[in-house]
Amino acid sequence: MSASLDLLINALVSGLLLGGFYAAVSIGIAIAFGMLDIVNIAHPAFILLGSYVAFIGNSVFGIDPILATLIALPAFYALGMLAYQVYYVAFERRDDQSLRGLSFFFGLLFITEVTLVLTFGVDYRLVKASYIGPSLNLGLFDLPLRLLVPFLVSMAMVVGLQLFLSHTFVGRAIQAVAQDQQALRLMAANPIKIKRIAFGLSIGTAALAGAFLIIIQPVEPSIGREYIGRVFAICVLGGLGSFPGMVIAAITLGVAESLTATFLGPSWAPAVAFGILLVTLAVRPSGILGR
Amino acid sequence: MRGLTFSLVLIAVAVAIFALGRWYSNSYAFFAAYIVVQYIVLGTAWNILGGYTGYVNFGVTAFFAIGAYSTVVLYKLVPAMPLPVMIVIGGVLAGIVGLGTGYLTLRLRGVFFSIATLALAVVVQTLITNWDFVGGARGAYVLRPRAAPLIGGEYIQYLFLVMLGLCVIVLATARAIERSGLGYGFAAIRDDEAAAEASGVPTLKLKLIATVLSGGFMGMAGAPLPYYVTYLDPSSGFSLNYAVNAIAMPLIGGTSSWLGPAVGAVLVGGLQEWLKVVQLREWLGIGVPSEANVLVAGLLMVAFVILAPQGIVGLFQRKK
C-alpha cells in the first residue's frame, strides 16, 4: 500500500515537472496558433532543431545545453521571421492558408526530419550537464534535477513572455493583432511586421524547448512527431492564446501522462494526449479557460 | 453513360499495362510498378477529402496501417481468406475510424480535423505497438504464397493486378464524384462552407461521406502491404513517407480533378523508384543515403504549393 502511494506521489511530482516542460513546448504554438492563427504543425521540427543545436554546443564546444540555445536564439528568431515572410507571401496574402498553408508546414516538418536523419543519423543523441542524473530527495518524494531545471527555466520563460505581451508596446501590438488585424492597420501599425516579430518569438521559444527536450530525454529525429499531438492538445485544452490556461493544460497533460506511464506502462503515454484532444474538441472546443 | 465509357477505358488501360508487364516478365518491374499504383490509390483517396472539400487529412498512415494490420489479423485467424476479401474488410475498418474521427472533429474549423488526424496516426501506432497479437513492436511475418492464384506466375503479379483493379475503382469513383451532385456539394464546402450551409447543403453529412470514402480507400491501399513486404513492423507500417507522398502527389499533380493525383503519383513515385535504382553515389560523386529519395517528395511539395498552387494539371489548363 505505502509502496504504491509512494509511486503515486512520485508520478504526480514528475508529472507536474513534465508539465512545466510541456508549457515551454506549447508556448510557441500558443503564440502562433492562438494569437496569429498560423497553424504551424512544423513547430516540433523547430524544437528538434533546438535540441540538435544544444547537442552540438554541448558535445563540440562543451557548453551548457540551455546556454547553447540561448546563444542561438537570434538565429532562431530570424528563421521564424523568414518562415513567416514566406508563409505570408505564398499563402496568407492569397487567402490559401487551409489546404496549401498546412501542407507547407507539413512539408517543412518532413524536410527538417529527413535532413536531421541525413546529417546526424537515427541514433539517439544526448547531452551532458551537472544537473542531469542527481535528484533532490525531499523525504516523501524525489525531485529529479533533469526535470526541475527545465521546469524552472520554462516557467521563467512563460512569465517573461506574459509580461512582455502585457507591458511593452510590441507585446500589446501582438495582442492587438490577435484581436483585430484590420483595426491595427487603422492605427497606422503594420500588422504583418508585428506578426513577423511574434512568429520569430514563437520559433525562439522552440530553441529553448529543444534544449529542455534533450536534457530530459535522448533525442532522435522522428521524436518530434510525438509532440504534435501533445502541443495541440495542450493549446486546445488551455483555450487558444491564453498563457495561464496553457500552463494548467500542460500540467494536466504532464500528470495524466506520468500516471499512465507509471501504472499502465510508458508505451501507452503517447495516446493520452490524443484522448484529451479528442474529448476537448468534442465536448468543449473553447478550452478550460476559453470564452 | 460517359462514366461507363470512362471506366471501360480505364479497365482497358489497366489490362494493357498488365499484359505489357506479363510480356516483359521482370519481377522487379512488378515490385516497382506496385508502389507507383499504390500511390495513385493513396493520392486519389486523399484527394477525395483534401482536394474536393479542402479538409486536410495528415493521418494517412493511420488509415493505411489499419488496412495493413487488419490483413495481418485476418492472415493469423483465417490464412486461406482471399486477398480481395481482406482488402474490403480493411477498407471498411478504416472507413469506420474515419467516420468516428470525422464525427468528433469535422463540426469545428478545418484545422482541428487536421490536427486530430495527425494525433490519430500517433495513437493508432501506439495501439498497434502495444498489441502483441499482431507482433507489437517486434513486427509480424506474413508468408507470401509462392504462386499467384487464378492467373499463375509469381505472387507479386497477383498483388500488382489486385492493386491495379483497386486503382481503376478509385479513379472511376473519384471522377464520378466530381461530376455528381456530391462533387458540387464538396466544391461548395471547399469554396465557402458558411455559404454552402446557408444554401441548404448538408455540409456535415457530405464531409463525413468524403472522410469515410477517403479513409476507406486508404485502408484498402494498405491491406495488401503485408504480402508485399512480408515483414511488417509499426515503424515501417507507419512510416511518414506514406503520409508525405499521399499528400505531396495530389498537390504536385493538381487537386481539382481526378487526373492530378494520378499524374503526381506517376511522376513522383516513378522518380523515387528511379532514384532507388540509379547509383546516386556514382552520379553525384558523394555519398547519398537511401533517405534522400523520400526527401524529393517533400521538397517538390513545398516548391509546388508556393510556386504552382494549381499543380501540373493547372499549369496545362492555364496555357489553353
Second form
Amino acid sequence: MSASLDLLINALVSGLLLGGFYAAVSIGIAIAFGMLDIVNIAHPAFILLGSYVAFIGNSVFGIDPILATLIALPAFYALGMLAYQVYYVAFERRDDQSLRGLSFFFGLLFITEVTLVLTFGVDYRLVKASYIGPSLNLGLFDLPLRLLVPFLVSMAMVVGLQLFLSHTFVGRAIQAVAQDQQALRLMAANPIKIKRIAFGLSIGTAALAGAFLIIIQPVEPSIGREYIGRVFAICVLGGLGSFPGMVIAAITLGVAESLTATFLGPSWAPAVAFGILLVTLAVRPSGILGR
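Moving from the form predicted together with its partner chain to the form predicted on its own:
Nothing else is written out below except the one chain.
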C-alpha cells in the first residue's frame, strides 16, 4: 500500500473518531438550542468544568477520568437545573431572552473561566489512563484508544438520549416544549419543569464531554472558546433538534478537519469545516436532517 493511501485511511479513521467526540460536545447544544431555543454560549464552560472534575478525580483519587465525571453527573444535572431556573426567573419569564439572556450566559462563561484560572492556573492539565497512548493496529489503519474510548461512550450516550426522548413521556415533552407549551399544559405537563429537566440533561452531557476532552488532549481554562462556534455549527448543520443529523454533521466536520490537517495543515482545518457548513446551509437551509 502506498504511503499516501495509508495516510488517507488513517486520516479518515481519526476523523470518524473525532466526529464522535464532536457529537458528545454538541449534544447538549442540540438540546438547549435545538429543542429549547436557549442560546447557551456558556456550554464550553460546563465542558471544561467536566474536564477539571475528571482531572481532580484522576490526579487526587486515582479514578478513571470518565468514571470520575460519571460520579459527578448528578451534581452537574442539578447545576444545569439551577442555571435554567435563574435564567427563567431573570429573563424568560419577563420575555427578555434575546440580548440580556445572551449576556447572562456570556457572564457564566467568563466567571467560570476566571474561577478555573484562579484555582488551577493557566498550565495545561492532563489525565492518566491505560487507554491513553496505546493504539489498536488493524493492519490497514490504527485505532488510537484515546479517541476510540470517547467515541464509543459518546455513541452510547447519544443512543441512550435518543431512546429517552423517543420512548418516554418526559422525553417527548422535551421535544415538544419549544413548539407548543399550551398543549403540554393540557397534558398535565409543566413546561418550566420540562425545560429545567432538559437543561439539566444538557449540562450533564457537557460535563461528560469534558472528560472526553481531557482524555484526547491537555486542557487549560481558555480552551473552551475554541468550541463555541463549532458546537453551534454542528447543531445547525445537522438540523435543529435532530440527534441523527447532529451526529452526521459532527462526523462530517471531524473527517473534514482530519483530512485537511493531514494534507493541507492544521491551520486550514477550521476554514474547511466552516466552509462545508456554509455550502450545506446554502443548499439546504434547514440542515442535513432538519424538519
